[in-house]
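Starting off, we have a lone chain in the form predicted alone, written out as structure tokens.
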Amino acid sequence: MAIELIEGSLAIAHGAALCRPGVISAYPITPQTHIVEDLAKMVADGQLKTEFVNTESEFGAASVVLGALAGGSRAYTATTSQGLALMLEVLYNCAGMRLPLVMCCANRSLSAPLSIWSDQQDAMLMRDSGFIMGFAEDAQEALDLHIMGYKIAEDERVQLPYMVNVDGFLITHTFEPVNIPDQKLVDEYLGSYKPFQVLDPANPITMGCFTEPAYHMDVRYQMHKANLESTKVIEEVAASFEKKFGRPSGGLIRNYKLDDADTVVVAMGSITGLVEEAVDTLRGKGQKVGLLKIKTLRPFPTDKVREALSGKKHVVVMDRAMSAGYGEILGSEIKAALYGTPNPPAIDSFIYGLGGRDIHEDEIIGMINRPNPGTHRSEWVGLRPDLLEE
């Protein structure tokens, strides 16, 4: 293994390339572009043997990888924001056809107004799709989740697509030291791709066909059940990855100074590093604060969340996305997970950082120490009163 100081996008490209996809197809869009540029360069330089397909749109790129998977090839794509929205029809088909695509979403705001900056609003388009959804904290985990993503998606108990979510710019364009695994180790870990089903004229089958009402609901239930039950596979893969590569990564949740905490912050993505600093600051002042990192949003790790937050007094949920007309998204998932548990904690939810708006440690501390815990629902942090008055 080699440690290199590289841009997050290059780390992601290395992660994808190490998995030896037979077909890569993507359309450039900020802040995803560097990922596929790096992959294209690897192909042009002879470092990666794959069919790299340039398309006229993200819809076309998604269609190419769906066809590649149906034809029996491991496949990869990446996108962001409006590009993900344009792919949506095909990606829902991909999940419904139980094709183990791995793709990366460089999380970015959705229009309008147009913003190229980071939040997790685009990822929330995929919550109901059937995709398994992992969220990276940094460039190292973004690389690791690609390897684990293929291991999970291709497991015969799962056979569902996996989306690696990385905060745009905050991870994709930041330089970090990254441990790049040896190709031999990845080959040993993943093995050769053995498709569960293939379109083959010699053995004809039908994929994604028309269904009548008597069958459709049952097929959707099977997909839903496989997604729920993939929690076991995700945990197994996280354990086997750590054993093989020597570092913990991925999984369902991760805890930081949680054991004796009275107050717990729940967050996901790159913000968790800054939350750790806030936790350390408050610990230095005698406050028992901890952090619960959500690593997998779908399937939602309900049992793990309940276990982690059992006996806590106060939970602060940080959402980098929102549901218009309702508010919190991750906050509502946490509340649903804790519903019916004995002596549930007071829960506050905060929406922050939309459109790439900066957030600072003192603002996180302010969320934790808001008066009247349990009375703050979908509170927006950092709004500009001068603009709201106009």
Partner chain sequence: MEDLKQKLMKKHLLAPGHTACAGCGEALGMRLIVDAIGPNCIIANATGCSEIFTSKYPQSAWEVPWVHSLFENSSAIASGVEVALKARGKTGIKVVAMGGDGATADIGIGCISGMWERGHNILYVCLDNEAYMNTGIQRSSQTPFNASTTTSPSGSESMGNQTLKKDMIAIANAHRVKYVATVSLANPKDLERKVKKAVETVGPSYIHFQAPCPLGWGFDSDKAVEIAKLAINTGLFPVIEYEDGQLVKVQKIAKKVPVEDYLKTQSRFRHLLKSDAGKKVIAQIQTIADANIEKFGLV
The other form holds:
Amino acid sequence: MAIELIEGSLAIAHGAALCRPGVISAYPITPQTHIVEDLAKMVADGQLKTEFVNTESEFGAASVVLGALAGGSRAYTATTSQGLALMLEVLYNCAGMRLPLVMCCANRSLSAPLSIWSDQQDAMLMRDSGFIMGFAEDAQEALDLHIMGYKIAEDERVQLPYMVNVDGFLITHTFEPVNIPDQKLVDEYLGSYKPFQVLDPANPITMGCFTEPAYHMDVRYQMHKANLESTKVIEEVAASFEKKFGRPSGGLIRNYKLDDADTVVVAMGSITGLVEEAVDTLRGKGQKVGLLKIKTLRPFPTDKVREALSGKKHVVVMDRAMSAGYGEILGSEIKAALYGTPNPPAIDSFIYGLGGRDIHEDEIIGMINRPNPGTHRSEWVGLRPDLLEE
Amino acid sequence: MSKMLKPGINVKPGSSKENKTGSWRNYYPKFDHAKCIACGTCETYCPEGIIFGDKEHKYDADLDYCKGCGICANICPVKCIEMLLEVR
Amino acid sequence: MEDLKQKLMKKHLLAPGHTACAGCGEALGMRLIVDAIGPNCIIANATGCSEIFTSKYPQSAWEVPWVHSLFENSSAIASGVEVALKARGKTGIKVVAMGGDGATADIGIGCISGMWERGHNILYVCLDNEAYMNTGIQRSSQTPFNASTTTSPSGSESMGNQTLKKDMIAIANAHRVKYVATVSLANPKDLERKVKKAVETVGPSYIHFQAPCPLGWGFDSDKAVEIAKLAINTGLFPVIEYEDGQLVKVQKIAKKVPVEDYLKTQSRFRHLLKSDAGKKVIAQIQTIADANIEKFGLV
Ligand SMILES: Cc1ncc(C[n+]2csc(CCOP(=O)(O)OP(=O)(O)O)c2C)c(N)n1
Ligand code: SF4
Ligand code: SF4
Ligand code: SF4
Ligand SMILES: [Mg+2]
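Following the display of the form predicted alone, present the structure of the form predicted together with its partner chain.
What follows is the entire complex, opening with the chain shown before.
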């Protein structure tokens, strides 16, 4: 085990490489590029033995890793934004076929207008796909989620792909001290890939059948159920990971000073560091504020969210993405989770940080302390009035 | 066999044989073994791959699957296959 | 009879019970191709007729390992399978990608270009029935000049599809595909030989199969082979073979037939036979056939 000050992308590359994927295929796109460049260099330097396939597009790369999984190999890809959108047809297919891909997404906005900067709009394309979706808050967790991702995806009870979401630039291009686990520990923890379905002339199965109405709905239900029930596996894996590697990481949710809090901020990804600072500032002033970090968006941890937020007075949800023509996304999911619970809290939701727009601690404090709690729905924070008002 | 769905819904090779496409047919091929020269051309060209035979037994079609397309009758060099109306 | 059937029925790698139309040239060609490939293969198939009529859950006509993912990615899926076999140290299994003309020449051409450029040891088979048949006979870039399809219908203002067939053979050769050949139902021995050669090729190989489609072309279900022969003898479908970009063999035309004899067998060309304007188009189609004959030395 070694603690090194490295760029987030390199931590992610280490996370992927430690899992020994037999096939890696990807296509460069900012801010994911450093990840694939680092992996390519590891291959070139003989540090990583894998079939590294450069493709003509993300669509091709996603298809190559799908084929590799069907061919019985552990596989890895990374992308973001436009690349993710281009992969989408393949990714839904991958989940439906129950193939345990691990994919990293360096979260970025979606065009138009074109922007290479960070938000979580791209991730929202994947909510209904069947992928399990983890969100890292820093480079360490980004690395860890790769190891946990394979462990979860390849579990017989799950057999679904796993998406590691990391905020583009904010994590991928930031230098942080990262604990890189020993290869031996990861090997012991993951074991080699044992596929549940594989193309093999000795046992010639047919994969990827089409279904008529007599079957389709049931197959989809089974996939949905496996995703829902993976909450159990995700918790088991978070526990076994902590035991093996000696640090808490991943899981369904994480709390920060939540137990005695009256007001709870709900957020996802790298912003949680700044929210912790805001919580500490307000606590210094005697305000009982806490933070609920959503670590897994799919399966949505409904029970955990209810448990964490029951009895709270006020909940503030921060969305780094929006549903055009509706507004909040995480906000509406939190509301739905609390609907029908006794004495639900007042809930406010805010949209922030789109396309790399900076956000400051005082803005977060502003969200928490808006007058008339419970009346703020999908409020945009950090807009420029000079551009929008006469 | 259990109908229980398994993740990936993979299926067994050649399981389409359960689907007897012979019911599609309006015409069926009648092989005249006396005229047949056992050239095997019909066997090669049947889109369903269900014509069988050899020199000794001459050739026939598996009517469980024959769709009655008539390719065999059309291709037979000695015209010893006749397509007859299926009476069901 | 049952016993005899058991004893004498050849074991094909495409089982009966599939749901192709009666007399489907694509089903016939695919069976001949897969039988020639042999059991030690893995096939990645694109969406299209060939996929739909062989893999309706819970049944499959495939006796070999087979996977379908999407319409436009069978070549990339095959690429993934091929590298996975390498990663697992498995040798001797031929990986094959397959798709219709739409999957090949239109929507899937980007992935195919990538596969060829990377030099995977994969046989790609195009099942060219000259339109999007699975979705109801819409035109593709392989639809012949002035054929009527549902998206290039003939009418008072149109003679049908206004484009020439995209030249997949030239595109394959431009990618330095090691072995490139066209095959036809008219010559199953030649088809078998070429497919076996493609399988033995280490590196990319491409087989372009013309698949007469009774439903989409408009002919009776017993005519697929006859029509394939006419396509060759008019010069409209040259049966040719390239090794490392060099033309090594062509199938000579035994007796040259005017294109009209081919066109009149199919309802997709019927409108051409009815008017003077149609006659002009037929003359243009004759020019296309003659150019093929000239280019490849077919007579
Ligand atoms: C991305 C996408 N676009 C369109 C379709 C609809 N579609 C399915 S098969 C097909 C046509 C297939 O044509 P071709 O490849 O020539 O095969 P054929 O059915 O003619 O054998 C189309 C348009 C699809 N499945 N996916
Ligand atoms: S009629 Fe068609 S399906 Fe039936 S045996 Fe002859 S060729 Fe085969
Ligand atoms: S094609 Fe005719 S002659 Fe040849 S084997 Fe078949 S039935 Fe007999
Ligand atoms: S539409 Fe044409 S290609 Fe498709 S199954 Fe029918 S005959 Fe075959
Ligand atoms: Mg077609």
